[in-house]
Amino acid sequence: MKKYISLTIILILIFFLSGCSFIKKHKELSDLEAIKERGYLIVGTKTDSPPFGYYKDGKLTGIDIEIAQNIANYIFQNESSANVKFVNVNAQNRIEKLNSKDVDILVATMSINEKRKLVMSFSVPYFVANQKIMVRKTSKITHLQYFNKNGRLAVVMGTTGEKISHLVAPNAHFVGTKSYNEAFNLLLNRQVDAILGDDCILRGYLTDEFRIINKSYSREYYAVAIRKADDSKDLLNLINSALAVMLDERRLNLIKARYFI
């Protein structure tokens, strides 16, 4: 009877130690460790976004699909489609999404400022943009402060162009919107009478009925995004150098060159 309950008392011993091994051993993997056993990065990125994030005959196709597709061949070291896997994000969601683990980066026209690297990191810039404003081919409006008496400006809520509209035109009316893709029907529609957004994004909606005021009201620097954390620098190190190494073979400027920037 003694016998037997010491071996009892051994084997409950052995699953204890081992099941605490296992738990340690899963606690203390890094960010790009955890990557590295799951097989797969999962990256956040918009799909409203022309040039950047967007659907073409069905395909998630943009640059930073492409982006993001280079950064998870450099993490598992070959090229293969299976070697990422795409979520949906938006300008309202994407930190929250980022900071409850639902994705491991975010390459979706994030723009670096003082505000967010309160609350996450960010890779070396891989594109500089500008906010301007898109408005009819025909309309007279020529700067962003004629909206603090006149008409209506639609905005992208979540985005920089919100902080910096209510900087440039205070009294502005406007009217928030969740994705360009809303912004753009309002002025196609003539609900609004002008969009601010990032000069490239709005260059992916732009068609002989409309034109870019060439005024800008802020240089905005996209990188990649990554969770504020010890255990995500290695992570952050190894998309910086991947990110060099994009630039040194100039594989950078050849994605941007075939979506026309």
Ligand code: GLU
Contents of the next structure:
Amino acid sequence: MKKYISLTIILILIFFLSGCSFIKKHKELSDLEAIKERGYLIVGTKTDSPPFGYYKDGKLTGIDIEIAQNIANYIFQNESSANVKFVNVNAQNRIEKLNSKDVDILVATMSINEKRKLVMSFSVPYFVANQKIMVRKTSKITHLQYFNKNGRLAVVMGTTGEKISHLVAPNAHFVGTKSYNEAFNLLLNRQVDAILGDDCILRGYLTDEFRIINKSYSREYYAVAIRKADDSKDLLNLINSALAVMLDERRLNLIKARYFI
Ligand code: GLU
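Give me the form predicted together with the named molecule now, not the form predicted on its own.
Shown next: the complete complex, the earlier chain at its head.
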């Protein structure tokens, strides 16, 4: 009888200790270790922001997509499309998707700003844009302040454009849209008179019927966004190294050049 009791106690102890080490292992994995264990990087990217993230001939493509693929290859030290999985995010849900761990990182035309730095970390910048307005070609509008008294201005909600428009033209009649596609269609159908957005994205929508006014309302430094946590630091360092290597090998410039011809 005594023998059975001792055996039961030993079994309970083994079960308990192995359970503890399992929990400990999973609790202590940093973001980078968890990605390596999973075998691929999960990246939040946009699909409405040419030339950064968009569909061409049914294929997700763009500068952000290529940068994400390069980062994933750097993490796994080999070149394979299997190193990365893309999840579609938009300007309204991208921060939530990152912080709820739906994605490991965001490569999503995301500008660094002080408010965002409170809830997320940023890599070194990989691109600089300017906020400008796009109008119809025949329009007489020359600046954003015009909208304080006249017209309707489209901004994509959750973007830095939304913030800038409230600062520069606080009395404007704003039309908040969910995407650039929606804003562009409103301009096309004369339901708004301009779109405020990053010039490089506006250029992705530029046709003969529109023009972009060459006045900048803010500089936008695009960076990779990572969760703001101690266990995300090794991932942040690795992403900065990957970007430094891409810059050093001129790969970053080559990617940009391909999309800005
Ligand atoms: N770069 C700006 C931002 O981070 C606007 C472009 C975007 O929608 O991502 O809000």
